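In structure tokens, the next block holds one chain alone, the form predicted on its own.
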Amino acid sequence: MKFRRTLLGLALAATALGFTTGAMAQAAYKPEYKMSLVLGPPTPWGMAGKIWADLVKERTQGRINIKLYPGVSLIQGDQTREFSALRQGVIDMAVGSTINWSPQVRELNLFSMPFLMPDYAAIDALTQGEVGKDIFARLDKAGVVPLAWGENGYREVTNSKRPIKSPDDLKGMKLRVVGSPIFSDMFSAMGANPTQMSWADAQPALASGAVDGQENPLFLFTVLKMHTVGQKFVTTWGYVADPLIFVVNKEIWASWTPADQAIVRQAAIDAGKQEIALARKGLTESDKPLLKEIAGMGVTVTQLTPAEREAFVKVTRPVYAKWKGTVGNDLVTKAEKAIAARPK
């Protein structure tokens, strides 16, 4: 009873104070919010997080302030661990990698089915679709507060020694892949021999000849000057792509008013178009620029016709056969459906 008489007092006072509950949660908030990203401006992810962070800011009048931590410089550089670390309270708040994140999440493995996806439409279909609903209330459950997606895009493969239009020219290709098993599985039944690296070895192993190629999107091929660590040949052929998650922490969230939340939210949503276009800039024209830019520092670009892409998806099948039910089954063939039934 006692105890219930001090927080009416309290409440009283606050109210003789002049304080509203908002203005008594405010009072509670840090003075910095840490953001998580792998990669920072001016990448696509990178400005994902600033553009995030920016809008919050002005929204909330600086009520919340965000400070951007690329490198995944929070927890020592080891992606692996970020959703882990968010789960923890380690880290607030984080523009994610579906591939990061799948092995705590193993529905993210929906994005790296073998040639799941044949276009952007494809992964709209996925992501703003009820299949992106299904695992956001995946995410929601296994520990964050997921509010947007973004996109690090379409992962396409480079190397040093010939052009790849075959599984044939795979074989016994060394290539830098990242740590999902998934993906050891992909490039082991096209014939190659996958190597599971951080970023951070694999650059140095590029330049020596020590791996013979990689897998990521093409705008890394250009902030990252890949053509200078000898990747002179390029292929596209759209094998898997990488949505990119807005998340925050669950105890983070809760501290928030409701108009905050609503704030930070819609934030997610604006920064996430945004950046989308961003990934998607020079790919989605007709001339594709960027392919372009790409060829004129002097690399072979191979872009493969629908009937060798072809000969790629038959030999992956029966991997995209073993991660079916590893995903969930009735996650793929909501997945598939939508993405049959996507605007063409």
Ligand code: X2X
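Output block for the form predicted together with the named molecule, input the form predicted on its own:
Lone chain follows.
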């Protein structure tokens, strides 16, 4: 009898304790978490955020409630400040592009090295392999909690002037480029006239003709109807693809129970998988329906032959060599090996 009473007492104490820790943790949760994104739904990038937030809400029964802030509105559209804002807690979580965080984490420039990743299997060989783990360790050290990979995609060049088939066609062309210096280096090496600006500034600049062209994944072309702002020429050259990374601010992460951390992590992994499929839709099928859709908008779509592509590879080799040192020789060599060994 005495034994039974002790057991009961223990059980009651444990329940009370469990209740208290649960309630304390609960109290530390914010009513709403702020997720930063550059592109909102219906782009694949925006869907990455939405799917993640929806899964988390559902699986935590609303304990973790996330609001999307597309257009990097928490930092007034200045996407190159997103990583610092995440670290400082101005932003609670984000699905961000490797390009936008590379000013703070130089290793992320790996994915922007010209013609490093010839196909989707090459991207996967990096993000899903040892290189991906190295990059996550680096991000952790830089002060955020990395959870999963997504994809913005292959960045193809569009312009209002002429079909681009060779570096000569780029001569003097004024192109908007993202805020990482490797892009200015590449486009200067190809003979173009690159100007760095945020995506928020790029849209009016395209509309007014202040710039002749830009480069971004093609779903953005159709979502924004870029042919209506004079973008009549598209060249698919697959020179660079930017992955997306799902991350959480470290203090926010630490405020969640281990069970909720596991839910948020798994939801990011699931959302990333779904989103990568969306990002590749229309581009991985053999007849590339997305290119047909763009051609149907009255746009000239130029698909480079291997020989034409090679001319661009050649003029950007010095940029590759220079940035190999900046990114880190060991990491780039590891990436080159992983790509060479990818399943084809």
